[in-house]
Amino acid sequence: MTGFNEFAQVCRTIENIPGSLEMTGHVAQLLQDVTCDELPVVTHFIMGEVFPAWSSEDLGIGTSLLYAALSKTAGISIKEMELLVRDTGDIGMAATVALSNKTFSSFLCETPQLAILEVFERFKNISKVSGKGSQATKIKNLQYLFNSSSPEQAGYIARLAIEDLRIGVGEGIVRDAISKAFEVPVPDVERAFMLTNDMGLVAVTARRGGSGEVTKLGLELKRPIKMMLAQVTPTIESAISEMETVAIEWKFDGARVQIHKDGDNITLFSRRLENVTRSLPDIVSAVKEHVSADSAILDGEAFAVDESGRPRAFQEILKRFRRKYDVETTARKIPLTLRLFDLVYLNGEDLIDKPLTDRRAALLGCVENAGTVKVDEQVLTGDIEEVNRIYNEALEAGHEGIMIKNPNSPYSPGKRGKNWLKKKPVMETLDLVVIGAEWGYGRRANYMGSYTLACHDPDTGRFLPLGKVGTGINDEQLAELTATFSNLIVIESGMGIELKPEVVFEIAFEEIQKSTNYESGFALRFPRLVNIRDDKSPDEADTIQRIEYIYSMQRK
């Protein structure tokens, strides 16, 4: 059995490595070095994650639960726990630091030997545990792993709690450790990755059997997988003039789903893959009764209109998505449109490497064009002026704009490329993650008046800054953004507010440019909030390379 001190040794050599080379090496022999049941948990750990992105668990552990856990446990009050972090700067430190002047027993004895596995087990109690007393059932299980931690192990463990490890680990490093550790070529991990959203089952099942097993991995019902992405193209004649021949699809004002359907047994997953089965039931009722297939994954847009046939606000149809209780009231007050437009799997049978066109004929095979559940009309041609008629149409109807698909692509989870790309007639925008927020002034003093914004670099799981926005918010907005953003405090230092990197927003802006202002080495002229995206999750961000990929364009 692993110690999480190994664990921990590990953490701390990773974090003063400035290559990733280097860093793959160090996460490649931890993969080898743990037992097969310590290995999933380790590959999560090390990005800075519990459980698998799919999983419905979840630890629901704020700051301030942890800045409790952390007092009681150090014997400080939480108003000298805050002032720690905000002094050292990271929640791991302070952490560290509190538990240092701990004078108990348990820290006077050799390094404390709490296993990985006995940590893992600990959080799986903690996201089972709700309603009634269940803050200080919560607290009880991180003050037991803090006093059976020795300081520094104890600051990775706090880490963890809030899925923060801040070691630059992401799924690039993930992917090429266990290909070096296990002998498995990185295009299998890359793809076996792709179809099963959980690397830690990558990682077992290249230690078991090679590549071999990798390669045998494959989609599973109930178990979403990340949803096929669209870049903005500049113009429709670029899309055509690359394509030649295109498929185009409305693009909808509304939220993506997808449906797994086994049998009469329909799972609903947002975009962000939380599964939201039992807040939309009227879209399980008309997939059960429009959907011939036995079972099923099926990708498309959920939209409500109002009474003249308009698209609703996006904001409205996301209540439906978080909706918990009284279900049912708000469903006949937002009743939902079901547009279906991709099919990746159907009857046990793998679709994502088949052509958008066979993948689009066995959708209509199995969906009855009735009610509120249609597949999405396509048109195939290579004409501009049908393009531009399409596009119009989609507008005037009150939609975003359009989609234009390569016909021949296959199913690319996660991945945003040029096989699909989406037109909009609105300044370019880009979908960022607030990493920080500063106190406003005069009338907006006790809200957060600005936000820090930062691009996703997948390849280390960080967020990389590049300008902050406080246009575009209204007073209504910045006491909605307040409160939520309340509970995801990680520092406050005078007027500045580190935030705990959970919500993305959409942000127009006029021109990217180079500064050193910013660690990207880029920012944004003239930001403006367009959209608060709850239905995607950070690491759906764009990325670094895409804000290097629109700045080469703009000088072009």
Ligand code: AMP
Given for the second form:
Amino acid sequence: MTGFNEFAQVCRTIENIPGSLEMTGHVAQLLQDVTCDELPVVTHFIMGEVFPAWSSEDLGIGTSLLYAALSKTAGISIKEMELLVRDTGDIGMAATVALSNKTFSSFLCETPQLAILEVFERFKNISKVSGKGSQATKIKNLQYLFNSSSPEQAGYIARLAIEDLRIGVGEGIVRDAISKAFEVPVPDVERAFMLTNDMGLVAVTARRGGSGEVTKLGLELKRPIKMMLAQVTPTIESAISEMETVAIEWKFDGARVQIHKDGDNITLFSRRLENVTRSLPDIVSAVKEHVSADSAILDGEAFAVDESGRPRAFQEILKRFRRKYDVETTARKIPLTLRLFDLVYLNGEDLIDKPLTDRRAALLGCVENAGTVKVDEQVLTGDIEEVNRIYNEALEAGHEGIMIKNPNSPYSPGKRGKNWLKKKPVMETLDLVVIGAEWGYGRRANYMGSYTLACHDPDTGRFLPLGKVGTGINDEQLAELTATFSNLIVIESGMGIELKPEVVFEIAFEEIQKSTNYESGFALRFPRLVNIRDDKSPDEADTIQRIEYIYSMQRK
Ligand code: AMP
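For comparison with the form predicted on its own, kindly provide the form predicted together with the named molecule.
The complete assembly is shown below, putting the previous chain first.
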């Protein structure tokens, strides 16, 4: 049985290492040292997650709940706790300081012996509670953990509770560490992760059966895989010149849905891999009725249309995806249409390595185009005129534009590569993460009125600010956003608030300028909120590389 103190020690060591090679060595050693039962938990913990990305288990610990648990344990007020976070700039450090200053000692023994699995069990308890009294139960479980650990360990528990370990270990380092610890080639680990979406499972399989077993891991029904993503193409011409023959489809204005069919059992996942089956009963019955495969994993877009057949606003569709009660009524008010465009698994066989044309043929073979379900129409062509014609048709119908796909390409889960390109009109909007806010003035004094926006730096995993947005937000949205963000406050200082990066805004703007005011080196001119992208996670936000690219294109 491994103690949480051993995990904390490795975290502390890694935190002080700048190079990823050395970090990989320490992670590999940790993975070797723990037992088989502990291995999946430790693999997730070291990446700052408690459950695998595909799991619908959710801790539901906001910063205010965490501050409440810490202040109770430390015997200080919530205000004092908030001040500590502000002074240290980090919830983990603040927890350590608060608990070191504790005047009474309720530690179970001198060297706390909290086991790693015990921490996981407590987190699991926390994820299971809901409804009335759940906040109190969550606080009690957290208090137990803080009381049973040293101040330093409590710091790492606090960071884990909000799934932000801040030691710089991401998927890449863990992939290399599994490879090193259990002598499995990196590409095998990488591929197994792509198919399972679960580094813990890959680690255990690698330890038990080496490369032989790791390469047997495959897709599994009800375990969602990351969605294949698209890159922006500046022009239709450049896309065609790269691929010659392209597969053109409309880019529907809706929300992504991954469908797992296991006989009559249908499970639906959103773009963020949340299980949305219960919210979308109309899609469930449409799939049951019109998809003939025994088992399948299908990819598509769900959208809503008005009386004239034009797509309804994206926010309307999100209302459907978010709905937890009164689902049938909302389904009647906003019925959804489904366009299927890919098939990654059929009757026990993984299709992800097959070319798009083959996957599509299989898709056409198992879907009856009827009612609200259809396979997205596709045209194979190398003719720019024809592509332009389809593009204009899609826009006239009120959809977003077109997808330009490489007909020979495999399905690459989670990859935003050149095999799927998207073409939308005029200036693209940017999807940016909200990392801060400011309290408003006058009429808006009780609302967070201005939001700091940041792009993603995939190399470091950090979010780099590039502007603030306050316009384009109506009063209703302002109230809703303030409620959402109140739970994500990390530090408050005067009128300024640092927020946990969790919400993605779609932002329109006039121009990108160079700027020394923001860490990204860029600033947005006239940013305006277009949509709240609840369907996107922060690491799906636009990258600093894309900002640099748009900036260079503007200058041309
Ligand atoms: P974006 O959200 O701008 O990154 O664009 C990619 C998204 O377009 C995908 O995630 C899908 O939700 C959506 N989409 C709409 N139609 C298609 C299509 N025919 N093929 C692939 N994705 C599509």
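Numbering follows the first chain given and starts at 1. Take the two forms, find the largest set of C-alpha atoms that superpose within 1.5 Å, and that set is the rigid core. Treat the numbers as computed from the prediction; the structure is a model and nothing was measured.
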Check: For residue 9, is the CA shift between the two forms at least 2 Å following rigid-core superposition?
Finding: no
Note to self: Once the core is superposed between the two forms, does residue 540 show a C-alpha displacement of at least 2 Å?
What the structure shows: yes
Notebook entry, point to check: On a core-based superposition, does residue 518 travel 2 Å or more at its Cα between the two forms?
Noted result: yes
